[in-house]
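The data below hold one chain only, encoded as structure tokens and taken in the form predicted alone.
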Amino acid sequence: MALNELIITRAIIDRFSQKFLEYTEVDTAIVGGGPSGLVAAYFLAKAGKKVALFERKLSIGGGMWGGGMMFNEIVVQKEGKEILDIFDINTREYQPGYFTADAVESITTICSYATKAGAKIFNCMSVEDVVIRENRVIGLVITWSPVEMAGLHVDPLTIMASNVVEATGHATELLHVIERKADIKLNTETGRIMGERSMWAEKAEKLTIENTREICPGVYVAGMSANAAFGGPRMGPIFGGMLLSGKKVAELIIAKNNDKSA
């Protein structure tokens, strides 16, 4: 069969446009395609929720791609291994309670599970603003990341979401937008982003899960964003807390939605 370049072009534009239009209104919009965001996307989509994930980079995976200092292996504790087991990711015990996994296998497999469950991932898209009505975030204002990087004066577009997950990691990019542009007090001790503290793996792993919660009406924090928001320490290349945080935030959203429909 002879290939026609015009058909190839039309197929890409047509199919992407259909997908994008369908996901301009979703149950949950996740900002950030690292491990916590992808795990959340999987569990939400598996529960039948309409999920869109927006990642500003061309690639997804956040800090998990590089393992520790570009040694692409990660470490998880027993509880984190249980999450990797759900995705059938190979792990090996290094010492009692410490398990290693290939970073590339881990993130690509979780991504595959999330998309096959029905989550839609939109890469090269940045969130530059939020939509707020009655003191609640109800949508995201998005643009192409290359447009943002080039500083071009191009107006963005809007998607609507019943729930938003801030999973941008250390930078807490979405929360900074809310803090800067909205009269919304965050559910932290100070009412503002408290900022992450220095490395303390044991404490950070626990706090990553504890701090995973609704931080303001309509917005949840997960992964490193949760610790950065509530003043917890960073944990480095151990990823159990990140994985468990993604599962927890999905469970919180599902439970809240079920309560509303009851």
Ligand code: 48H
Contents of the next structure:
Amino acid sequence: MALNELIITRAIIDRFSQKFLEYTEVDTAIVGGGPSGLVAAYFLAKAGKKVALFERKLSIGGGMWGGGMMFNEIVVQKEGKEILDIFDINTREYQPGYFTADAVESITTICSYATKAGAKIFNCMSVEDVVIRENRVIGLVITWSPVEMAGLHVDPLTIMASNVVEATGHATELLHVIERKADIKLNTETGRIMGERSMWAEKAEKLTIENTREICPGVYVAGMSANAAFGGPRMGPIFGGMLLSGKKVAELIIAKNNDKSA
Ligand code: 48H
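Counterpart to the form predicted alone, namely the form predicted in complex with the ligand:
Time for the whole complex; same chain goes first.
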């Protein structure tokens, strides 16, 4: 059979358009495809939720690809290893309580599980704003990352979401937009973003999980952004907190939605 370029082109445009249209309205929109966002996507999709994840870069994985200082191994504690076990990712004990995993195997496998569970990942798309009604975030304003990078004056599009997960990492980009543009008080001590503190792995890993919560109506913080929002320290290249935070945020959203339908 001779291959036809026109059919190839039409197949891509057709299929992508269908997928994109279908995901203009979702249960949960996740901003950021690092470890916390991807783990959240998996658990939400597995629970039957309609999930779209938007990632600015061409590749998913955020800060996990590079392990620590580009040595592409990650460290997890026992609780973190239990999450890697769910994804059938190989781990090796280094010293009691410290496990290592290959960073590339970890991120590709989590992504594979998330997409096979039904989460749709839209890469090369940046979230630049939110839609707010009655003090609640109800949608995201998105654009192509290359448009953003080239500084082109192109108006964005909008997708609607019952829940939004802010998983943009250290930068807490989405929260900064909310803080700057909306009169919404955040659920932090100061009502504003408190900012990330210096390295303290032990404390940071615990706080990441504690700080994973709804920070303003409709928006949940997960991963590094949860710590930055609530003034927690950074933890360096130990990733258990990120994985556990992704799982926790999914559980919070599932529990809240079940409450509503009860
Ligand atoms: C679309 C966006 C936008 C946007 C950003 O940084 P990440 O890996 O995030 P986490 O929180 O899942 O994991 C953090 C971890 O990687 C880390 O940095 C650790 C543990 N550091 C410890 C330390 O001490 O340094 O991923 C966030 C993703 C990235 O891929 C961004 O490209 C993406 O979010 N992103 N995507 N629209 N506006 N902003």
